[in-house]
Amino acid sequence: MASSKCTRLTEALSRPLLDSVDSVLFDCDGVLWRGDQAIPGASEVINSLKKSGKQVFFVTNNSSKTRQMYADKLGKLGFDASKDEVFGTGYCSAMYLKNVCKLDGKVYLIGSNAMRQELEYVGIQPVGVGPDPISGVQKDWANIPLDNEVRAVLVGFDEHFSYMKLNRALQYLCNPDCQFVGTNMDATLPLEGGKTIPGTGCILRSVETAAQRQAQVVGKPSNFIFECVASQFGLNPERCLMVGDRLDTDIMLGSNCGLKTLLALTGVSTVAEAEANQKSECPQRQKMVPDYYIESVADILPALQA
């Protein structure tokens, strides 16, 4: 560990700090890719982390994508991966929904058909999925017909998202027995060339207003997104090193969960806006300070090949 936190990861801090950890967790989107192109020498950074004995898992928030979608973007773009070390937030989801709220009955989503997939793969039956063309008057709006059999709404990227698919929430949530179940809260979601489009944290903020009600996230921060990591492979959590590029998301998690934590300043997040929370009184901003930080992934390639 370092001696203070928001140290610059240097070459020869890289050796033992990779030596201490068995298991890398590491986000996607603006860490090892931004948009579909990867961020140069990321990929060798995750196959030199294999071929020494570690082992190497992607937790993203992105619910866009199924595991198996993720697995393949992954291969395409030259890292070794495969499904079952993929986390994404629609997966986990499912899980959280079948494991955590014991759901009997069906889910009204507000997702991706990649979320549809995740659901029906465990077993849970969604409705909802596309687009919720508007029609007749507000009379209308406030009664549209509702599945009896809905017991929970789960709220992930759409790009169908509409005032009706709103207001459709919005109804089921009118029964304090319908479960209220978010992938994430990223307000935006990074591309390649430095552009940003609306995350699904708008989305899941706007369903909270008209609800009044506070879902429950899976995705990063919440500790349940390494529950799902660690009760499948054993993990221990002092023996891990979390890598992102959101203080807020990645950084958090891992001050959560008892991580080691590397912040990738190839994405969202700043050394400065760091150092601020550093300096800061307030212990949820304590949270969002990085053990270590580096340019890109690709800089700790020269420990591991040494």
The other form holds:
Protein chains: 2
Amino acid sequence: MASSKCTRLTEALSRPLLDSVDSVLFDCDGVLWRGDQAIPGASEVINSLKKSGKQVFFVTNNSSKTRQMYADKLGKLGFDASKDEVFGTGYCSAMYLKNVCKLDGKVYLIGSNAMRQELEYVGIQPVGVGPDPISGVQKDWANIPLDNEVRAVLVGFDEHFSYMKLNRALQYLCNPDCQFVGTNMDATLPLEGGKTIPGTGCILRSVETAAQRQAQVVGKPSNFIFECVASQFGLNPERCLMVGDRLDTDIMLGSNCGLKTLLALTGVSTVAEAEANQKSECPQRQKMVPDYYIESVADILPALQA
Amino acid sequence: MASSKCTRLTEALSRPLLDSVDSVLFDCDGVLWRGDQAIPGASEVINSLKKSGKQVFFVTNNSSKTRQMYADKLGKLGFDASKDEVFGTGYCSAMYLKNVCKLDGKVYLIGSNAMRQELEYVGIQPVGVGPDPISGVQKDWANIPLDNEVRAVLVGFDEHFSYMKLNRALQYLCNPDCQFVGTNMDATLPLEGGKTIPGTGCILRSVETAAQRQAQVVGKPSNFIFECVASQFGLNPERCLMVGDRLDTDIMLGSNCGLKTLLALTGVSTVAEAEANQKSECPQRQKMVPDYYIESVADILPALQA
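Output block for the form predicted together with a further copy of the same chain, input the form predicted alone:
Complete assembly follows, chain above in first position.
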């Protein structure tokens, strides 16, 4: 079984693979675009898949945009996409707090305005967005005024993350009844030109260390983000293909949820890393072996046009 | 052997223990004081030990004060102490960068003005102290101007810690030749009244996650902080007693370095935790079992005055 995985997706293999699925879930960054540059040919693939009757979804760990902002970016780059097809961790975290946690109260949010909007959209009131400058001394920090209606701490990407926000999260999380949710664990965000900036994982680890608690993570590879799509669109996992550039998030998600998996080599992970996982004896690493890999999603196009 | 450890230090046991050592190393917070309140009787113990000819050292993971600031605080609270007897992680990190790393260049410092002073005192020029407000967009953060003389990143306690500082540390640490040092891994700082605030460990974990590298940690339980004292004063580890309130830092340091160990119950750790470690089969946890425990350091006083 293992030996048939991690196969290069040729044109001849593409057709039966596409015939075997009804829905294709795409990671965005590193698969459809890098920064603000679309991967050449990616939009034609998405648009052809939809014309051929496949359902397409955009599944991203990025929490810094609302679904609408994502749909707008997709449209601008030539992708045929609607807001309802976008599952970002801002939106999915709001759904998680509402539907799984059944939250009755406010959220202390380490995150962006986009996350605030997604929470408000489902009727949850966030507090804490924006800068939180330091003042006073240690004793003041430990006794900082808290909002007594807060029932959860949600951590996503926040460029205003600071010691004071870390401290505020700790003071809320000292209450064991306060729920603790994170959008995703990505350590870095890759940008064009091989540079990276710190990702939400750095912020979340910091809060976890302070609170000595583990957050419930909503994004890939957590099953919840797939369940969020599957429950809204009635998906059968066996008839789904997950396409991504990261073994530890995209491919792991596919393995966790029983989806077919395809690694695109336009982003973070390499075939060598996938093969090393395949050779290892570790069950966790076996989950980070894709069924197929491909240089770029654009390489599916001939199979779609034939 | 293990069964003779974790013994209550009675007055009868105190005398032979004190006779068996020449030097006593004290943790400060949770042992000699809590916040700005001295533990009653602690200063009499220190002053009597010194009168009886013992060497006394103050060994703290706190990086937010210089040796002089510590000596001043000790003096104000009634302890007979000089700057040279104080080993804080600000000072020890400076010694580490100078003597172990043989640093030839500047340091990007996530830390306090006190740390800056300790570095300058040994001839190392730090950059980065103080607030570092966010501006621009992701691409600007990845291409932030760096000081090309920086050869190390040092992380200590910094109330101005922010996303921008995390990003700047990552950009320096992308260079594998850039050294990476942390003062200590304490997750929280306990204050009076049972409250806590985030400690340096939260900041350091965040930077480690971003850089996907592990820092060399200078503070307890790293051997370096003891070696720093031992090399300056010619200490024989077997003739030293480490007194602390934390199993994971103070007692672990003593075990790592072959010192006798005494847990004072005026701070973080409990006898129950020490006993649970003693019962475990885990070699790491066995290092977190003290030779002796005592309610408060003040309880040594009768043995000293007899």
